[in-house]
Amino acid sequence: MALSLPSIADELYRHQTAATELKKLTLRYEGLTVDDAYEIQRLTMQRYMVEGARLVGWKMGLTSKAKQRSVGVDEPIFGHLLSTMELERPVLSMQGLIHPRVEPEIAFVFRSRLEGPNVTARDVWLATECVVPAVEVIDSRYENFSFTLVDVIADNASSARFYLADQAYSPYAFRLDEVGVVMRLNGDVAQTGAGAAVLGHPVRSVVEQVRMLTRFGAAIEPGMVVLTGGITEAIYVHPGDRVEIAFAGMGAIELDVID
């Protein structure tokens, strides 16, 4: 099929808003590149913003070296965070979702702009207002949650919902690479991990985020949130489930899943 990035973006938007699966783009459109995929993502997100959603931040994906190796890449990917994705309270409705999974993350919230190809970890710390425990809900729109790198980038890196805990912390209060996380599903331990799973340290994820945004003429703006990447593997959730995520020294999030 001939490549029309706006048409592909329209198709993805329809499936995202209707919560219906679709076949992988790469099975139907030959020659799609990573840059094409990011343009499809941008066009799709633009549709939401025309409808009134606001861009409130960015998310990072494939921040585990093991995950990068599994899809044959040597850098993370990123997606948009929109105001309509943020949960106001820790309750996840299955409405509008297909086969969601949840994963624990550490979010950075920024007080000043970050841009440019030469940003350093020091720049990130100076620009950070606070760090917050978070949960991201990922929900690939592709059949069987199966995709290639190009597919997942086009689909906004599978981002669907996110929730930030009530309590924020100074970015200097913890060694974020050493923050341990225990995720329980209905009382049973489902996953454990530590901040070091995110590129060795979550601050490195933000550095990569800024550098990648620079290539596309974008930046982290004051007030924006960055989800730095999953600390553990994501777990499937269903109506009636309760997910409890304890962040060592940073409190816990209890997420209830409803119809």
Ligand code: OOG
The other form holds:
Amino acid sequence: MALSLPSIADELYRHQTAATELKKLTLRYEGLTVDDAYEIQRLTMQRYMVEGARLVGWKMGLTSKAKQRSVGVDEPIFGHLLSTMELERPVLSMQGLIHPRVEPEIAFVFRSRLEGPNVTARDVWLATECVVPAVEVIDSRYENFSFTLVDVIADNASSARFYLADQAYSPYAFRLDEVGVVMRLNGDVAQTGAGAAVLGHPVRSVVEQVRMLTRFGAAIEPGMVVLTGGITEAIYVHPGDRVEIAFAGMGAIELDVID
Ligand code: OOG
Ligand code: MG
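Switch from the form predicted alone to the form predicted together with this ligand and give that structure.
Next comes the full complex, and the chain you just saw is listed first.
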């Protein structure tokens, strides 16, 4: 089939908003590149912004080996975070979702702009206002949560919802690579990990985020949030589930899943 990026973006938008699965793009369109996929992502996100959603930040994905292995994609990706994806309370409604999974993350919140190909970890610390424990809800629109690199980028890196804990922390309060995380599902330990799972240290994920954005003419703007990537593998959730995520020294998030 001939490639029309706007029509592919339109197709993804319809599946995202209707919460219906679609077949992988790469099975149906030949020759889609990573650059095409980011352009599809951008066009799709623009649809939401035309309807009033605000761009509130960015997310890195597939920044840990465990996650890369579990989906069979071996490089980090990024996606847009929109105001409409943010949960105000730690309650996740299944409305608008297909087969959601949740994962613990460390979020950075920025006070100043970060851009350019040569950004360093030092620049990131200088620009960071605070760090916040977070949970991301991913929900691939592809059948069986199965995709290739190009598919998942086009689908905005599976973004669906995210929640930031109430309490923010100084970025210097702890070694973020040594923050241990325990995720329980209905009282049973489901996943454990440490910040180092994220590219060795979550700050490296922000450096990578800025470099990738620079390639696409974008930046981290003051006030934005960046989700640095799942610290553990994501777990499937269903109505009635309660997920508790303890971040050592940084409190806990208790997320209730409802219909
Ligand atoms: C892609 C998104 C991965 C993360 O933090 O690694 C992601 C997926 O697994 O669906 O958000
Ligand atoms: Mg994630």
